[in-house]
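Form predicted on its own, single chain, as structure tokens, below.
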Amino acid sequence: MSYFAFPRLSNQVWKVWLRNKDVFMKTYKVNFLPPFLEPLLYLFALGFGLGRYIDVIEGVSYPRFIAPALIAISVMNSAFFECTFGSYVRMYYQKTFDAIIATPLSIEEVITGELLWGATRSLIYATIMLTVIAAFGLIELPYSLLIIPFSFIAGFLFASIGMCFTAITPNISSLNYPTFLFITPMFLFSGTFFPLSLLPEPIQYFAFAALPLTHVVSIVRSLTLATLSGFLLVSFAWVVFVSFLLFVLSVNLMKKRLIA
């Protein structure tokens, strides 16, 4: 089986999306609380706390510097964890995948629906966080509104990354490895809390070449600060291209796992 064969899809993928949306809305009070509280905690602890000792960073105040990074981190975490731990539970423990595949839906459509839902969670969380951060006057409008549709694209990227790990992970505890070895380094070294220019050049090049969050942070920060440049298109093209490759790869990896 080719790992990069494009999956056969139909509009039935939205049935999986709707199923996950319905489950999400049953506990909406709990689900909407984290993206509301998270930016407040980070902003008060780091932005307004630690930020008192940092006058200006790259021409802006520290709260304005980290605010877009908080949105990007939320986009990453919500999609990644939804399509790792969440998808693994539905696949292995709840047997949700088996039940859906027993209907006319195919494996490819089930996995694609999962990825679309992971991207939707990123959009939901980014929208809530954007509203909270806007209340503090830390973003520029109307450019920042472009973050909402972009969060779906970026969320799809991290959802696909998460699904790749889910496909090759032997048990749910092993999902801690990509969390600690991949997600945590991105959280710290993607230009989130300090500029990448402070790092040695080889690490800077590695961050731009291999860490997706670096490009997402760059785009979100440019939009919140209304500092658009040609490099923004390079980062956007990187995100779209890698998202497509990992989408195809994740679907085929999961198909192999579920058939085996």
Contents of the next structure:
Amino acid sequence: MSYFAFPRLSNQVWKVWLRNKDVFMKTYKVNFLPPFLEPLLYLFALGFGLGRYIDVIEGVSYPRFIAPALIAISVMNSAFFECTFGSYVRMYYQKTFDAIIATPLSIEEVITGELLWGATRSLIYATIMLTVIAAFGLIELPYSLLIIPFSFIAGFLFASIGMCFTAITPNISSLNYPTFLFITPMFLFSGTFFPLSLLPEPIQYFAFAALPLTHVVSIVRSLTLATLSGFLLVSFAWVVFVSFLLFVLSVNLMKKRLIA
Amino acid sequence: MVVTSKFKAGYFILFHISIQWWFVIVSVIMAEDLEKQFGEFVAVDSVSFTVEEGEVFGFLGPNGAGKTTTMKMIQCVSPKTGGKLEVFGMDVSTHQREIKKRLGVVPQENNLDPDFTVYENLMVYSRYFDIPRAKAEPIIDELLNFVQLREKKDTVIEQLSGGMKRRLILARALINTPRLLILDEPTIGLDPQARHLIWDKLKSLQSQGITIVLTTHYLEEAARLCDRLVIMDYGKILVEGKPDALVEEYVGTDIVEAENNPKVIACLEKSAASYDVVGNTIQVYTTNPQELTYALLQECELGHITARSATLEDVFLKLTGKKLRE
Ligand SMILES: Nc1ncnc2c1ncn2[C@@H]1O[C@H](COP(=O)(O)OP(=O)(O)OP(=O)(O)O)[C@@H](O)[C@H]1O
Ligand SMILES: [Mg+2]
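Next up, can you give the form predicted in complex with the partner chain of this protein, since the form predicted on its own came first?
Okay, now the whole complex, with that chain kicking things off.
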């Protein structure tokens, strides 16, 4: 079995998506709270608090600088945690995947449905945050509306990354390794709270080559500030290509783990 | 001339179709030298069996015999590593979706969805089978009645008892009106009442023409429910047959139990009786318990002896030994 065999899928993947959506909607009040509160907390603490000491950064005010980063981080977190801890619980503790593959659905379709749901969560969170941040007048419309469809694509990327780790983790606590060694550094060093250009050049290259959040922040920031450039396309191509690669890989890794 | 040959051709085609029809109908499952390896370890070792339409077919065997592994290959969720396996005449390696559509499964381990209530579990499951909501609703109501869980409709899974969970899983397995039901230890951990209820339900399903394959450790259950069964051990099928016939063939109709002491054994050796030593008792297999009891009492100076009917459990223990499996 190859690691990059393209999965055979049908529209049944939406049944898995629908299952997760139904569970999400059961507790929607709790679920909608974080994307609403998070930007407020960060904006007050960093934007309007710490930001007092910063006049302009890269030609804009500090709140305007970090606003897109907050959206990008939320896109990353919601999909990544959904497809690591969330999927692991469903796979291992709840045996939900076992129950579903006893029906006409295949394991490939189950995993793809999980990834699509992870991406949808990113879209939901990004949309809510966008609304909150727009209320502060920190973003340019209508360009920023493009963030909504983009958050689904970027979310799919982080969902696939998460699913790869879920497929190889020996137990649930080991999922803390990718969280602390990969997600937390990205949260800080992807041009989120200070410009990437402050870092040594080799690290900048590394960030563009290996830290997906770098590209996502750069795209979201271009949209909120309405400063489009050619590099946007490079970043977008990177996100799409890596998403696709990791999607195929994560499905195959999961198949290896679950089909003995 | 022309008429005759036309007639012949038509007859031939009709005959051919009926033969094929017969094959499709008759063998619901056909396994030939079926094998499953996990790395080096052979979990199912070249087993062959067929399950016919409408029968209840049992798999018995000690822990680790390979029953669940066989069920999973039939369900198309665990790929075979050797041999042939067809369900409804279709190959399990190439027709998973078609086979799974017509299958109902009660797995050994409960896997109800804890994020949903009883009713929602069935509704969400019906979607996986592409059953439209309007069609699913009456089916679910009927199934909840069938397994007597109507009052628990809106209960979350966590609050169900073990027996209720098992019944709900049975209902879930029936959501797509399957032609074949696979039940991996359906009555595991149930009290006698709940077990009897499940037995009744399975009997009523059988009378509707559904083929049932089940595994169990309750030999009385197997004897009651199964038309035919196999006993497996170490991945191999040891014997296959009707429960009564197996008992008669391997242990006779009755068993006389006596206290174990060397005198009795010496005496039995002389009489050429078939017996086994089980801890502190000797079991003598017979088809004529009165005569044997009388003879033993006369000739062998026995203390305490009892006679009883032979059961499937005696066959099971005789064939698989008494040692605990690790
Ligand atoms: N995924 C797996 N990887 C490796 N070995 C396995 C796997 N699944 C089962 N086995 C082994 O295959 C053998 C048969 O297991 P199986 O679950 O089929 O037994 P069983 O007859 O159902 O037993 P029980 O009555 O305890 O349920 C066991 O030795 C088990 O350890
Ligand atoms: Mg088993």
